[in-house]
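Take a look at this single chain, the form predicted on its own, given in structure tokens.
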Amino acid sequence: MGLSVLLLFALFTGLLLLLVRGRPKGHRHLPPGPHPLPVLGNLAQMDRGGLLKSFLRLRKKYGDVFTVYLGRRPVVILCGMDAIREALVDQGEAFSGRGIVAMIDPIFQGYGVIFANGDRWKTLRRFSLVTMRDFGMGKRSVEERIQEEAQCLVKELKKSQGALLDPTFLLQCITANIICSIVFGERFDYKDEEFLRLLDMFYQTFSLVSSFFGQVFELFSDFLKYFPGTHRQVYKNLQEINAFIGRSVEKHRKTLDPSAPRDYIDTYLLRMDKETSNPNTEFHHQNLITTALSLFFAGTETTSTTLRYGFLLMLKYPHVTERVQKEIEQVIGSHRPPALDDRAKMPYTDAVIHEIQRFGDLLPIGVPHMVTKDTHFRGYIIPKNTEVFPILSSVLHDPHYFEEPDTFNPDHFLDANGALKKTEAFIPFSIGKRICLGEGIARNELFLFFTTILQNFSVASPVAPEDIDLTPRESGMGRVPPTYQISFVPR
């Protein structure tokens, strides 16, 4: 009996020491934050509304730089323009590592241009930037590709004859076809069953990663990965998309013309062939598949979701829609398609698109970073390989830069003379060395698709503007707008 009591006392003492000890020895110089529990980390401090709400609430107590424990791993949280710029720009090299998104990490595993680190990331990013630029400036520029795709969409929308429809997949089709034309050298018909299947898996994956379970999985992936859950559906989806990319790569290899590469995959395969004798090359099959997946997924889902938010906002604020269409009529008219040169003459429309991106706040937590070395930051020491979350939402909704941060208001981007007003706080693509690879393409797509649709159609909804709910359906690592029905009525 005495031995049992002694053992129980020892166990209780051990647990008490764990609770009191809190942070591991190597983490004692991290920025302050709530006291973590063993294994559970800061679960007790997490808001039921999700990670973003939790971080913004903790910011009020701990300031713009603090540490939270997602399960057992420490994550440094950066809020506000000053802290994020100081880290990602002023100390850009130290903060240029890429952290993990637990639910998709089993597929990426540090390969591909988005989730790679070190020399692998630098090599793949440099190659991707040059290659995508070359195919955007070749026989058919990115502008021409977008204009052609926009006209295909106009034809498809006219077939609906103003009937109500869910715009999700059509908006995915047009953005996916732009990146497909660059990466795969082809576009797909909007009725292509395999293409629609891929888009459905992209949509489903983005929603699941952004879901409440996706956020819980981020905290306890080491444990939850062994049990059934939506993470297994995400893995299955991405494996199927990778299989499609693999088949496409094989087709490209059979028809490869070394004298005239047609797209990203062709150019990559030629580089692979040149480096077959280099045992340390980063130009191998796994990096090709994962980079193609990265470009395909990011190039499809982010821009299409922004457009979905955009047209929902146009239904909510019809006076904004009317003013955009008036500017389109004055600058472009109805007899030619919009062109990128028109953007400089259309400050209100440009401001509306900026505000859609700001208000939509598509990646509120940003894609995780990681410090590449022991880093001194604001009097603290962040150990090498510590993850860092730059909370982009804290900048995009900062009242210091935006007078009504929680209200959709295009005037945020217009000066007293009605000209487009630029602000350093407009960072939907992030900033620094890890800024979005496809920022230029995305900005061009948003302008040309948005203006082409509103040039040719009026938008309508059976729901009164005041009753339209803008609350995101999911709001974790990414925001997923609510589903809605819209009518595109030919003008």
The other form holds:
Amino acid sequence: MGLSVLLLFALFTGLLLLLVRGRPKGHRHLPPGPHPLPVLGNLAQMDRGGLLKSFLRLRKKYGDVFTVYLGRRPVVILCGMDAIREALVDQGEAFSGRGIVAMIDPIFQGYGVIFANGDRWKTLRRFSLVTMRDFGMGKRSVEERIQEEAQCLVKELKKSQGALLDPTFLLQCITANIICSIVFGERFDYKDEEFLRLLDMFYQTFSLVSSFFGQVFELFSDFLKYFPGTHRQVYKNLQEINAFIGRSVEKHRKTLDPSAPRDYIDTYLLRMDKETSNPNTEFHHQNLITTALSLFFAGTETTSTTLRYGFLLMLKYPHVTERVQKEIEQVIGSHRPPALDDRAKMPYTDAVIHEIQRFGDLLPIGVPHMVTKDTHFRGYIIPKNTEVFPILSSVLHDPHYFEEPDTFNPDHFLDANGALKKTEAFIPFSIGKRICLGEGIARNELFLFFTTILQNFSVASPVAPEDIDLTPRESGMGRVPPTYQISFVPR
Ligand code: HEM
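I would like to compare: after the form predicted on its own, may I see the structure of the form predicted together with ligand HEM?
Below is the entire complex, every chain and molecule, led by the chain shown above.
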């Protein structure tokens, strides 16, 4: 009895001391923010609606730049175009570090192009950009690959004869196949069991990371990781995908022809062989697996989710769909497949795709950054290795740039003459040195897949447009649109 009272007293005194002491010494010059509690951080200030809502509410009190404690992690939050540009572009090098997504960190552990830092990141990013460009420009351009994939999809959708279907898998298949053809040198059949299982795991993983638990996990991963929970499922999923990549690497190794690399993995293996005598090389097995996983995941889930939101919006706003189809008829007609050159002549369609991305707001709180050194920013000092979240949603929904930020309206991207209106606030791919590495591929896919489908099919739903609910199913690190049924009726 005496001992437990003593322990309780010690615990209470410890907590009190931590509370009184306030922020650790190095954190005193961080931007202002709500006072954190020991261990719990700013849990008391978090909104039940999740991280984005919490940050937007705190912005009202503390301004565009403030600090919140996700559990014990201090994170500097950047809202609005000016703050994000000043950090990610004007001080690009200092803000180019990558922070942590707690749920998937045990798999990546700082390896692979998305989660690497320092020289490792620079090497992998440069190599990935050049290699992906080479395999997108060689004998078969990315444009051709996307066009071919789009025709495979048209064939598949025709088989459905206008029956209702959930488009999730098919849209994942087409986006995954583009990245698979570049990374693994092959595309997969839409009925391939193993492929479908991998895609389901991507879908589950993106949903779980974006779920409410995923956000709570960001705050208390130190503690929650020891208990059962969906983080264990995420780990298992990504491990299984890594095993698939590992098997593919082995197959590549057996058939490798040094004079004719066929894809990203071949090119990486050749570089690995060249650097065997360099003990500090970044071209090793772990970086290969995690970079392939990064490209596969980032290249599949993002673009397919955007398309899925896009077709839901087309069901909700049939007058927009009609105008897109009219433009397709005028510029492309029905006898040839859409090509990238058509985009410049199709401002309305281009504006609709921009608006889908803006409204869809796929990664509302961005992907965590980290400062690479002690950084002076707007009169504050952000210590080296502090995490920074650029809240992309705050820019994509800024009424200064978009008249009705919460409404889907392609006019946001059209000028008075009906031409495409570009705005610096269109940043779904982020900005600065960490800007999405697949932006070009993603934009090409969105245009060609979207137009090819609407050239060949009308879209219909059993739910009346006014009853279609656009509320995301999950909204955390990512936004996941609600599931829905759609029929693609041949035109
Ligand atoms: C609509 C589709 C897409 C969206 C909205 C999107 C958005 C983003 C965003 C916001 C980031 C974080 C940037 C930052 O750290 O500030 C990112 C990073 C990244 N994306 Fe994408 N992305 C898309 C498609 C793709 C595709 C198709 C690929 C692969 C071909 C890809 C590969 C990557 C990679 C490798 C990174 C990490 C870059 C780095 O850390 O240096 N993304 N993306």
